[in-house]
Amino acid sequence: MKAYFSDRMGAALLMAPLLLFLGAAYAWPFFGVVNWSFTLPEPGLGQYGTLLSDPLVQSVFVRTLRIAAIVTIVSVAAAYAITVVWVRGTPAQRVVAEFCILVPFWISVLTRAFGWVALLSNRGLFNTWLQAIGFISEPLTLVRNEFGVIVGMTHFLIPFAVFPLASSMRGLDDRVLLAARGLGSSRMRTFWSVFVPMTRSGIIGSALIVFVFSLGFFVTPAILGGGRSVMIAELIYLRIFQSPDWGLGAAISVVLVLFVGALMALLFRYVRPKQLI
C-alpha cells in the first residue's frame, strides 16, 4: 500500500509541470475572457441577453452549425472512401492515396483558401473552362457564399478525418469479412452490413474531430465567404477588433467553448473513450 501511494505521488509530481503549463496557457486566459463577458461594457448578464435576443448573432450561430454539419458529413464520407483505398487497396493505390492524404499538410491553409478563390471565382479556372466548352453562358457564383466556404473547409478537413478511420479499419479482423463472404454474402452486402458497422468507432471519432474544427474555423470562411457567410469565429474577431465590443465577443467565445465541451462530454458519456482512438 505504501509503495502504491508512493508511485501515485511520483506520477502526480511528474504531471504537475504539465498541468501548471496548461492552466497558465489555457485556463487562466479563458477565465479572463469569462470575466470580460460579465463586466464589459458594464457588469451583468447583458451580453448573454444579447446572444438570446440579437437576430444577427442567432443567424451566425445557426449558419455555423449548418455549415459544420454539412462539412462533417461530406468530409467523413470522402475520407471513408479514401481510407478504404489507403488501407485495403493495392500497393499502387495505397501510394496514391497516401500522397493525396499527406500533400495537403504541406500547404498552408491560407494558400489553399486563395487557391480555391483562383479556381472558383467568376474569372477562375472552373468558370472559364465551363464557358469555353459552352456549358454555361454566365459564370456561376461559387465563392463569397456558403458553397465556397463548404468546399474550402471540406478540402482542408478531409485529411484529419482519415486517421481515426484508418486506425479503426486496420484493427478489423479479416476473418470476419471472410466468414461473411463464405456464408454467401456479396461484396456490397459485406461492406455495408459488416465492414461499415465494425468501423463505427472511427466514423464517430472522425465526425467529432471535423465538427469541432469546423465550429472554430476562421481563415477559410473569411476568405471564401467574402464577408457574406460569417461564422462564429469571424464574428468574434469582428466584435473584438473592429466594433469593438469586447463583452459580446467574449460572451460568444464562452458559449462556443461551453458548447464544444458539452458536445465532447455527451460523446464520452455515450461512447466508450477507446472507440474514439
Second form
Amino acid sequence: MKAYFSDRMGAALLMAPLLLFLGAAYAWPFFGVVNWSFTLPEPGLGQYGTLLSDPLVQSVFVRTLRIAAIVTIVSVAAAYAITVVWVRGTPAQRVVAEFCILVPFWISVLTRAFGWVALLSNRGLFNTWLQAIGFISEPLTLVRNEFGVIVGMTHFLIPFAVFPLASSMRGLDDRVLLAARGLGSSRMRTFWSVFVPMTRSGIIGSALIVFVFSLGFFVTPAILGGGRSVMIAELIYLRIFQSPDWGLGAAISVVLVLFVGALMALLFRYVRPKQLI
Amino acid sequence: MQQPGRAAEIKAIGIGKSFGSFRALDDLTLDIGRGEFLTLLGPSGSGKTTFLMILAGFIQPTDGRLYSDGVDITERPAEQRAAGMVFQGYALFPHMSVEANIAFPLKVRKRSSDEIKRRVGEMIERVGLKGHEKKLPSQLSGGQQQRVALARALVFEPGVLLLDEPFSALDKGLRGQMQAEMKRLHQETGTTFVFVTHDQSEALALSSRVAIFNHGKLLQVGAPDEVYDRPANRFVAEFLGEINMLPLKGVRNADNGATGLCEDRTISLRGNASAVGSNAILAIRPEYMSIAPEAAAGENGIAATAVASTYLGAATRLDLTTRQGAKVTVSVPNEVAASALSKGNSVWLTWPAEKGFLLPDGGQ
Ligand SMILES: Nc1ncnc2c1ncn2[C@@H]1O[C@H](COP(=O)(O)OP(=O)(O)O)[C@@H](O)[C@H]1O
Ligand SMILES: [Mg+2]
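Given the form predicted on its own, state the structure of the form predicted together with its partner chain.
Below is the entire complex, every chain and molecule, led by the chain shown above.
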C-alpha cells in the first residue's frame, strides 16, 4: 500500500513539469480568450449573439461541418483499404502499404498543400494532361474551391485514420473469419458481414480523429481554398489579425473548442487512447 | 460434405503437410465412416488441428488426396465444402446475437426467412439456449458459448462436424455434461463427427473409433477397447493410460498367443512373437493385476514387494518392486493394499493371460 502510494507520488512529481507547461501554454491563454469573448469590445454576451445571427459566421460553420464530414468519409474509406493491405496483405504488399502510410509524415503540410496547387491549378499537371488528351477543352476549376480543400485535407489526414483501424484489425481473431468461411460464407460476404463490423471501434475512432482534425484545419484550407472556401480556423484568424474584431474571433474559438471537446469525450467512450497510436 | 442432412464418408489418402522444412503431418491414410464418431487423440503439437483444418479446407495438404463420398475434394475451398466446424475458443461472431450467430450459415445459403426462423428456433431449443436468443456472445458463460458454437455448426445439417478441443476451456463438471450432450447430438443428427482432444479419457468415453497421433503420424485407429487393450506400440499403450511394462526373454509363439520368461517365470500372453523378436516387453494395465499370496504353477504371476500406497477413495494405488527391480503399479481394493503393505515381504502379482500383451522392446 505504502509502495503504491509513493509510486503514485513519484509519478505525479515526474508529471508535474509537463502539467505546468500545459497549463501555462494552453489553459492560461485559453482563459484569456474566453475572457475576451465576454468583454470585447464591451462586457456582455454580445459576441455570442452575433455568432448566432451573423449569416457569414453561420455559413462558415456550415461549410466547415460539411467539408469535415466529406473529408472524414473519404479519408476513413481510403485508410480502411490501405490498412487492410498493411495488416493482412502479403509481406511485399505490407511494405508498399507501410511506405504509403509513413512517407507523408516526412513532408511538411505546407509543401503538400503547394504540391496540390501545382497539380490542380488551371495550368497544373491534371488540367494540362486532360487538355492534352482532348478530354476537356477548358481547364477545370480544381483549386481555390471546396474540391481543392477536400482533396488536400483528405490527403493529409489518411495516415492519421490508419492507426486506429490498424489496431482494431490486428486485434481481430482470425479463427472468426475462418469460421465464417467454413459456414459457407464467400470471402466478400465474410468481409462485409464479419470483418467490417468487427472493426467498428476502429472505424469510430478513426472517423472522430479525422473529423476533429478537420474542424480546426488552417493551412491546407487557407492555401487550397484561396480565400473562397473559408473554414472556421481561417475565419478566426481573419477576425483577429485582419479586422480587429477580437471579441468575435474569441467567441468563435470558444465554441469550436467546446464542440471539439464534446467530440473527444465521445471518442474516448468508444476507444481507449492506446488504440489510437 | 455436400448433400445437406446426409452424413459424409471421408477418405484421406497419404495426406502430408509441411510448414517450410517442418513436417506437421506425414503420410496419413484414414477412412472416416458415414455417421461415425471419430476422435483424433494425441499430445499437443502432434498435428491434430492441422488435419482438421485440412478436412475443413482451411489448409491445403502438401501431399495426398481427400475424398468425400467418393468425390475428390482436395482442392475444394472451405466455403464450398461446408463442413460444420467448432473451433478451439469457439470463434463466435462477437457482434451478432446468439440468434444471428446460429442463423448465419442459413442466411449465407439464402434460405427463406420462415425456414431460418424455424430452424434457428429448433436448434436453440435443442441445445438449451432458450431465453438467451438476443444476448451477445460476451454475455454468455463458457458452456453457453460452446452450445452456440455447436448449434451454429449443426444448423445447416453439414455432412460432417469437426470439433477442435471444444471442451478444453470448461471446468470438469461442465465438461462431463457437454460430453453427454454431444453424444446425444451425434445420435440425433446422425452426422459424421470428427472430434479432436488430447484427453485420453474423453476420447475413450465418446468415440466409436479413436485415431492416435504423434509427431504428425497416425499410429493406430480402432474402437476404444481395441486401442486400449491392444495398442500397436508403446506410445499408444502409454498414452491411453497407465501401464506396467516388464522385460520378457525367450519370447516364442504358443497356442493362442505367445509365451516368454519374465523374472524366471513362464508367462503366457497375447501377441505374435515373430513380430517382436525374442526379447520384448510384457505390458499389463494396472486394473487387470491382482495381489495374491501364491501363484499356481501354470498361472501368470511374479513376485514383488509393496513399497508405497496412495489412497484414491474407491481403491488404493499400490506401488511395488519386483525381485529384479522393475516397478509395477496396481489398483486394488483398500483393504488388500493395507495388508500387502503391512506384510512387508513378498506378495504375488497375478493377471489373466489374455490381459497381458507383447510390445516390441526399445523406443517404439
Ligand atoms: N501455420 C503453421 N506454420 C508453421 N508451423 C505450424 C503451423 N501450424 C501448425 N504448425 C506446427 O505443426 C505442428 C502441429 O500443429 P497442430 O496441428 O496445431 O497440433 P495439435 O493440434 O495436435 O496440437 C506443431 O508443431 C505446430 O507448431
Ligand atoms: Mg490443436
